[in-house]
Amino acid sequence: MIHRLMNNNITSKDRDVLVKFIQNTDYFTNGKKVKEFEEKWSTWVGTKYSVFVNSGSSANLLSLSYVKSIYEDGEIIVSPLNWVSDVTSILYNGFKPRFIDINLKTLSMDIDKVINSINKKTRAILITHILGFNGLKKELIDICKKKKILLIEDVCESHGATYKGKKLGSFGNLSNFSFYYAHHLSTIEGGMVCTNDRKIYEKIRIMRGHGMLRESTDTNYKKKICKKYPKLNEKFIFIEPGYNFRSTELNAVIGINQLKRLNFNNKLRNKNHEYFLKNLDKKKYFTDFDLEGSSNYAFVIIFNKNYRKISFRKKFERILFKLGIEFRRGTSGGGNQLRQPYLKKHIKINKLNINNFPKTDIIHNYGYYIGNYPNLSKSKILKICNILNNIN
């Protein structure tokens, strides 16, 4: 039995369209077909604006180089439960990440500890909607309102989430997304910053291209700029810390042609993901999860208490290996980024306390997930759960 953890995401239609596009075109960098895209994803997502980038890491990167470009210094609230990018993106842009442990019911933070830790020195809150699930609260939202905290989303994993029926990456000042090749929108390698205001929008953009100032679409802001600099080459000023981030139009045909059955994937994805919960051991799987709103990546598998041992573990992921099934441990980004080697050279983990985040930790040691993907049968569902919950 082989079950990997993505299958067929990038289709003979969206290869059928890209060679159409190359047959047609002698245009290959950031152009039309990028505009285009980061339209329709607007539309779609319900923002203003959106930029496409070549990653969900420099999605991530950008974000927080917006903050910089506002704060000097201070302390982002993030999970401990992340992808490496979402960390290392607070650190490389000189912020301190205060950690907050998460809810296993959404595999995001606990709000409520989110808000007990909110201080002077609160910059802003990086939220991250892990594998579908809906992390945001009403109180969240409210309080970052009150205090002018950024809000920024990181909906890598999530796309199509909602929360009061909108979608996730519609209530943040920014939000990111990924379209790495596993994920429900896929353009191989790319990602997406989103945002309804102008005046961050035309920043991210700018920073994608260099910091150069053509990249922006303001008129009179780069008349402005080119009076102020008149012994400079209007083409080549470079008005803010940039990078390279910018995409292709290869990678946006495809993001386009696969944006018109994100829809119908979606559905398919979250009734596999109820067959799986309905038909899993709850005795020893934990299966209490939000589903509102959620937009299921993968397949998650918690051990309830009684089966969080070493052995058990050793026994769940030898017959998985054996059988072909594709798993990874500690969910995305291999569990509590607190444990991982990298964090030690920039913070002094003791002070943190590392085991003072009980519910990343089980995630950690005794949490994995397994791939869903639109064209999953229920009777491979049904043998994979079978499987699981035959494990002793």
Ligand SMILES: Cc1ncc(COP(=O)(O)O)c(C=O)c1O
Second form
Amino acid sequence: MIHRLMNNNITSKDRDVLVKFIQNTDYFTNGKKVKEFEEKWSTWVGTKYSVFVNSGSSANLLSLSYVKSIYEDGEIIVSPLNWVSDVTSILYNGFKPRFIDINLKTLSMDIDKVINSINKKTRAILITHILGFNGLKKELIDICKKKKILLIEDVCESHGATYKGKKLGSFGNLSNFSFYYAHHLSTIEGGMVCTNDRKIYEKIRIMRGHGMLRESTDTNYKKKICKKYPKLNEKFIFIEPGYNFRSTELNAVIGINQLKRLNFNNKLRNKNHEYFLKNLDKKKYFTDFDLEGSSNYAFVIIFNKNYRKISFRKKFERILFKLGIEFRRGTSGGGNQLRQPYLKKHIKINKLNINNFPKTDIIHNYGYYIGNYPNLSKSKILKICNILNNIN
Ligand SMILES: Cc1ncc(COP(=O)(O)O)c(C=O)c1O
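Please supply the corresponding structure for the form predicted in complex with the named molecule (the preceding block corresponds to the form predicted on its own).
Okay, now the whole complex, with that chain kicking things off.
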């Protein structure tokens, strides 16, 4: 039995629309299709503005660069159970990450601990919604507003998940999405930054395109800056320290086509998830997730306390490997970022702080994900559950 992390995420229909597009256009880079995808994505998420970029990591970096455009230094509260770019975006922009352990029910940061760790240096809270679970709570949203702390949502793994009936990604000052091949919606590679704030939108657009003034859609602002720098060519005014994170019309065409089936696919994935949780041995595996508003794209497998042993882990991995069930230990982000070599070069990690994240370490050592895609049959899910349940 072969069970991949992702299956057929770029369909024959996606390929057909792409071929047709290529045959009928002579404009390939950031253009009309990118704009159309951005508008459709904004409507789908429920935000005013979206900026299409070439990856979720670029979205992360742009969001933190926006924070840098306001604050010289300070701290960003972030989860150690994360993707590498959530942490490196903080470091590259000269901020200090303040790590907060997770809540096993959401796999996101423990909100009480987040609130307790807010201090005068806190500039932003970067909350990552892991594997389709909602990490938000009213208390967090309220305190961010009250204390004027920026809330950034990383929704790369959670397209379509909701909190109080509203899509994740519509709560933060900025939100980041990834359209990597294995995610709910894929443009092969790609990402999006969403916001409701016109000023943030303009800045993100500019920073996406080399920091050039001409990327702004605000004519008054452009006029003002051109007047201020009369000696500069108005097509070449680099007003922000920018990047080239643009994507192409081709990727946008795939995204527009994928968006048509995203809701339908998410429903199928969520049904698969329910069936998976129903059939998984609750003595052996943790299933007590906070499922409200969740939008799953990969099944999470976490060993319960009595099974958190290296011998069980070895057996588990050997059996899955032998049977062709692809998996990732540490879930999607590779586990506890503090245990990754790159971070040691940037912050002092000692025994005390590395052992301060026991819940994250459970996932690091005994948490996995395997694929959940729309065309997965019930019988295959049952077969996988039986295999997992019979490991001793
Ligand atoms: C939570 C999270 N953030 C950011 C990213 C980065 O996205 P990308 O692979 O598109 O750069 C990922 C990647 O899977 C992710 O899981």
